[in-house]
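Take a look at this one chain, the form predicted on its own, written out in structure tokens.
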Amino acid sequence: MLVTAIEARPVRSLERVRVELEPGIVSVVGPNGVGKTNLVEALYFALTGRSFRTSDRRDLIPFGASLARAEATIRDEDGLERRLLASVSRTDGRRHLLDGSAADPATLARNRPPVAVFAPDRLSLVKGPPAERRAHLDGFVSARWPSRSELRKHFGQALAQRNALLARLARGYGNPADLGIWDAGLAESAAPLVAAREEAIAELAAPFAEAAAELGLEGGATLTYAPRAAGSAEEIRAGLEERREADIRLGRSSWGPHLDELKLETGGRSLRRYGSQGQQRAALLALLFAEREVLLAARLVTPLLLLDDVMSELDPGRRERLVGRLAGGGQALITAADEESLPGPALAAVVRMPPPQLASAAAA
């Protein structure tokens, strides 16, 4: 799938903004302040209906302004274009609509590019909290195999209908016998996530290395899934009622993949916990390099890659492989100050901010 256009109409500081995007890498140049980001995160809210820079979908309307607008062309495989709307209104609420009608997720995601953000607000994917990670994870899951798309939320709502359970049991209602058939649940659900996050990492593993590497994360790096319940369905319920009563006390499920952790190592140590920002910034690039590969590899929809900034922290030599990744397949746009920061392949397409506005009859 293809990207062929971005509208924001408007999107913080752009008003009445379309640009046109070409097959490959597209690098958006302008000096800081004029627009870069928000035309990247115009670009992501029409296609998943989210910010990757902040929670509340409402920062993105402008000042003064009732309501933040984008849309998204899109192309398929068979030339067939389809247009994805989202807004968000202080009135209305949000809306993400497919042609101008309303879709379920599913539908949404099976008409769009998987997405992958680069900027320096996602460095707490390595060094945040693990449920970022984890989250992060099952959304790879979800573009890996599409037939296991659901396993995250079947899981969530297993794990919510138990803690709803072990949250009146801990003030003294209801009987901890039905526990079983929630663990039952629990475990039917846990198993599979779990067996699809192993299978996702033992993938991406190698990949990892192999870009963190070129990066410059000297020493080895590692990524690995530390499971804080593992094995077949019947294992994880026969944990599950081994904790009960301390989950009783606790009220809340104490065990299971909702504690799980995503580890990115370097040299045997924590990226975590005792990575520069640095290297944090190389194994973010190193991580969605080597997702988009295994993506490639299995001839899926490869990710619509958005590098916000990546450039100022590498030297030339690591710009230039990095760039050499991106022109192995699919799309990427890349921001950047200025042209003298990017090699010579990511030139061929070029949008120059602020770009020019459209009319006003055009945005009515």
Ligand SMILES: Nc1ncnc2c1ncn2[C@@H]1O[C@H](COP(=O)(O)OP(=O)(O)O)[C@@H](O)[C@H]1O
Given for the second form:
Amino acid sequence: MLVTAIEARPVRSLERVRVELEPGIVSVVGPNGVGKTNLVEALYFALTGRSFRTSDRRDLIPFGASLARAEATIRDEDGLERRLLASVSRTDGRRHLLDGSAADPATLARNRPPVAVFAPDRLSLVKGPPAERRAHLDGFVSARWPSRSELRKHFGQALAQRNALLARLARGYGNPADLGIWDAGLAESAAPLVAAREEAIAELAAPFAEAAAELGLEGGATLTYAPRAAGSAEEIRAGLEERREADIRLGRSSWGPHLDELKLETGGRSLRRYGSQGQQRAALLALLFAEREVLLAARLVTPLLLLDDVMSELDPGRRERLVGRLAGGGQALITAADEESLPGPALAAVVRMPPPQLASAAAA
Ligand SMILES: Nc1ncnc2c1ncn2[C@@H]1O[C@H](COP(=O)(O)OP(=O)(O)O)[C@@H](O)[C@H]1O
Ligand SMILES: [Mg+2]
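Switching from the form predicted on its own: structure of the form predicted in complex with this ligand?
After this comes the whole thing, all chains and molecules, with the earlier chain placed first.
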């Protein structure tokens, strides 16, 4: 599955722009402020219905306007083309359409390649709270095993139900005996989620360490997931039962995969707490590359990696290695202020910004 074109019409400063994408690496080059990041954001928005820069999609609406819209063209293995269109409007809310029709998130996800973004302000994935890394890991689980994409949601629902009863019990209402059914429900949804995360990390750990060493963490780095609650549903249920009294006092579930940490470390120290900016950046890149390589090796899909402004932060040797990895397969979009910072393989397909704006008549 390949993304063959992206249209922003409009997204932020891009009024009507169309860029064709190649199967391999495409570089988007232009001076600061020209709209490169806006284009990357438009592509991510078209594919996922979200932005990686803001939680309020209305930020994508051009100043003084009332609508933002982005459309991606996807071509599958049989040459069949589909269109994913995301829009957000001040008056009509948001839409995410597949070939013009509304579709549920699972269907949308099946009809697009998995997409990951590196941007300087995404370091929060390494620096931020564990919840961000858990969400990211669960996102990878869905890309790696589409049949497991609902695990996180099911677990979240079971957790909310158990917590609702615990909150009532903490206030002196309800019957503690009713917790039995929610303990079982939570355990049954926790066990497969924890197992999927463990399997994912088992696949990612080695490629992560390798990419980290290559991209700037000379001392090496490790990726680990040590779940609180592991094992069978029955074992997890027993663990919940043991903590019942404490949970009732607290009014929430104090143990389970919703509190787990995905640890990124170098030299045995947390990169989140002690890593330099450069080490955190290298760790984020290494994680995204490891995921890409695992997905490529599983041959399920052609992952798309969006690398916004990564070159300016790397020395020439690391630029070469990074682009060398990208050239190994999959699609990538790289933005850079100038071509001089781009190694040879990244120059095969270059889009100069600003691209010609589409004539109004051409874009319906
Ligand atoms: N909602 C918006 N409407 C119009 N312009 C915007 C909006 N948000 C940001 N911009 C403009 O987009 C430009 C920056 O684009 P950006 O993609 O970040 O540039 P680059 O990545 O090429 O440096 C700035 O001029 C900024 O004012
Ligand atoms: Mg930018």
